[in-house]
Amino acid sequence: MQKDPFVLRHLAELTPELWWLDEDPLEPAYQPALIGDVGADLCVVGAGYTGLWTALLAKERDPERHVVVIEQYETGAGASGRNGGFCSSSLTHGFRNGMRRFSSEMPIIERLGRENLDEIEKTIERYAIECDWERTGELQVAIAPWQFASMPEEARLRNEMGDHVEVLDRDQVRARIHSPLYEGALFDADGTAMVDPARLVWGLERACLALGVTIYENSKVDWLEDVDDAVRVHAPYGAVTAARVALATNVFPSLVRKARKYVVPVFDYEIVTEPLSDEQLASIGWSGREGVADAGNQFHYYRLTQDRCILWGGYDAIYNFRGKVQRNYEFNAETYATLASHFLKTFPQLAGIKFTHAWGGAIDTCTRFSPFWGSAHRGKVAYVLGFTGFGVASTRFGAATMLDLLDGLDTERTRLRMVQKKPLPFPPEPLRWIFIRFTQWSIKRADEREGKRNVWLRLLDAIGLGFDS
């Protein structure tokens, strides 16, 4: 653990609790538990974005449709009431992660993300969802040389492609904001909006209630059984039959055994300062509001929230030992000592600030970093998995094409070789731990060593894994 006392001493008043939810006024009241039988057209099981997404796409594109949608917590209740609220338009986990993979459809996808992105924004002004909505762009910030290189390339294909991307130059970074570290930056002026998470959740449980939707809270699926046309959806007071199931699960054991395989939960970590007074901010510059995420393959990211906190995360991914997903692994004091100690070498003029919440939480992450979609029960069922931290927005795009696929369309979406192939899965324990542990350990080395990739890294990117977060 870091030992520094100077680091240590911002710690000392940090509580382990979610920053999102501190005395909300927004939180909605709880609803009720599934109790008894009930029938729907569609079911959606899980209630964070992608449920809710799919349950408020189905409404829309048809208002006669019954939509349940039966949660095992309270709405929002796993990662998307807690991430750090970067609505990405980025389908792909970055625009790099999505060439090494998908480079011919890379055109199509970079558009439908945008193309996503604006029809979140829509949503959110024809509900009046109060969220905190900011579409101030995003800052890939190189901290090292190496890092810089590669991103006027990056650039140039981007905006052939139809973004809208300008390559910063140290002064010109340095310029928007004050860290010692910067050496240059990729802007991405308008593909990512700011968001308070909880509250865009919140948000869409409201305007899916108000659309008719039924929601159950606090009823954990089962399993499920198929009968005839339909598929019961079995919980432990009650059930529900449906024609088609949208399977929104995330992180949590897939009702479809056989996509298990395909994820692991790894846990990811955030702290938040105090409010910046008017010297510190004026001290960081930072005007523009900017989300910021740095370049490595260990990254940051960080954000402004609307009372002028600044929330820092990421850099630690941990994979724990038969991808156990535990309330005690939510709180990591090491991984906050090593992301304060970040923080003040990026902002070293903050020196003395107060961090005051800190939290973690799982995530599902796929060897491809980027969601995938299936389905069993002779297509009564659907699923999309593997958003691996960028399911703000993306989410939308997997709960679109998840509904695509349960109502038998043919559309751009579900012909994407993205959609249509799965990542390869991960092997079992003990291999599991052993190669995700070496993987992690390599991709710290080649942070260390400019980038450089040894024997293991380039022989993941020979068979197509190529892990670079």
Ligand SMILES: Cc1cc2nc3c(=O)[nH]c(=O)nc-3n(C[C@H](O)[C@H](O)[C@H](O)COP(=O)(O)OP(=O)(O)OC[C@H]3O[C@@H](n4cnc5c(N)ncnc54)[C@H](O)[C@@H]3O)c2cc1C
Second form
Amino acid sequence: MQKDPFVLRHLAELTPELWWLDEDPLEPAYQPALIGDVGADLCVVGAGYTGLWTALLAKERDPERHVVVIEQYETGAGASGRNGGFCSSSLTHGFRNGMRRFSSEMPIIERLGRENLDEIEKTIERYAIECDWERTGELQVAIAPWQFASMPEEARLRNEMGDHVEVLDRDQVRARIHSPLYEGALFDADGTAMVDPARLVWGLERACLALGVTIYENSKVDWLEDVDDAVRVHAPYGAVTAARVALATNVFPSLVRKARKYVVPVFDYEIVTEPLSDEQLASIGWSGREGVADAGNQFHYYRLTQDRCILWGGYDAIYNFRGKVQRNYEFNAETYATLASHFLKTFPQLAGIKFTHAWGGAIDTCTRFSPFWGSAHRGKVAYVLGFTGFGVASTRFGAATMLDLLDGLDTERTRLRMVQKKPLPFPPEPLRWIFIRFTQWSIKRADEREGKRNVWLRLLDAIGLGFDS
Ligand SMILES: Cc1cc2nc3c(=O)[nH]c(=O)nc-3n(C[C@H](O)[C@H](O)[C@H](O)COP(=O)(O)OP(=O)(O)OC[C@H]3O[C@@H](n4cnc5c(N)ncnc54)[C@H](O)[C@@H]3O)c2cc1C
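What would the structure be for the form predicted together with the ligand, rather than the form predicted on its own?
Starting with the chain above, the whole complex follows.
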């Protein structure tokens, strides 16, 4: 536990609350719960990005389709309302992870990822979604020389595949953002946008409603029943009988039991500062307002918000024994202190700043760290899961592909090996806990030993389970 009184003083005004949901006039009115039985062409379970994109795209493809969304809490109650708002073109949790797993398909996947991000931008314009969209690009900063070593090669490969990536040396990156830790960076000029995550999810909700989608909140789906050529989706006070069902339930227990072994909830945390004064802002530069992530295996991500606060998250990724999604796991004093301490090392000139908000959320981690798809009930039900902390943009791609599968379409998306193949499942408990904790310990050690991977990590790399930031 962090005991340094200097660091802890910065947490004196911290409230364990979700900053994005703080008194926002753009938050839509509640939708009613599902009471009684209704019919639909498509029933979507879950009202985060995946569910709302599925509903929106379904209506755009066929305005006559009757689409119903059922959410157990309220729209955006899951990861979609509480993330860092990095909206990235990567569909594979970063380029290097994609290359490890789908190298021959990466030119297509990268292009589809860029098209996906462009389509998100167009949708935001089309429906006038107020979500503070800023296409700032992203800096991946090296905070140790070994992290910089592979950047020129990554830039070369990515640019060959159509990305626009630039290598910045120590002076160039420090000229943009003034941190004594930076050793260089990769700057992806247009592959990432910053967004207010809650406003994006609410905007998608409004767009869905405007197109005639029916949304039910506070209606937890308990089970699915196969009925002839449809599926009945059962909630406590009613049911939807639908020809097709799209499951967009992310890290929560899947309604398709056989999908559960592929995903574990790993908790990720964020803290936010008070708004920076002109002087404080001048002391760090950052006029490009880029999203920033460091290139460690255990990495931080951080960004400026519209009102000049800094959101700082990542690093600790906590898996709890038996992997439950529980509210009490969303608050973690020890991690908040770790985050504050790393923040102050990165920006020592901001010493004295106050952190005001802190929270956490569960990430749907799978062993390949990027989404996978599946179907059940003889193709009437489909799901997409496993975004592993990289889903603000890729959920739209996940949703489009899930609709292709439900509609029985043969598309460029459905032909991808990435879409057709599932990740390796996690072992059952207690092996699961030991596997994840030992891997995390090894990753931490690799960061401390200039990226050198121990035997365990090399073994995982060899069987396709390796993780490289
Ligand atoms: C702290 C944190 C930071 C992150 N930062 C980033 C980032 O900066 N960039 C990025 O790309 N990604 C980030 N992510 C990941 C990203 O937020 C997710 O990948 C994305 O939001 C997933 O969207 P979703 O719709 O699939 O899931 P969710 O938003 O979790 O939605 C699933 C919904 O399904 C509902 N549901 C589940 N089960 C049922 C049921 N049985 N009946 C009815 N409803 C049900 C849930 O209540 C929930 O609302 C972050 C995640 C976290 C937790």
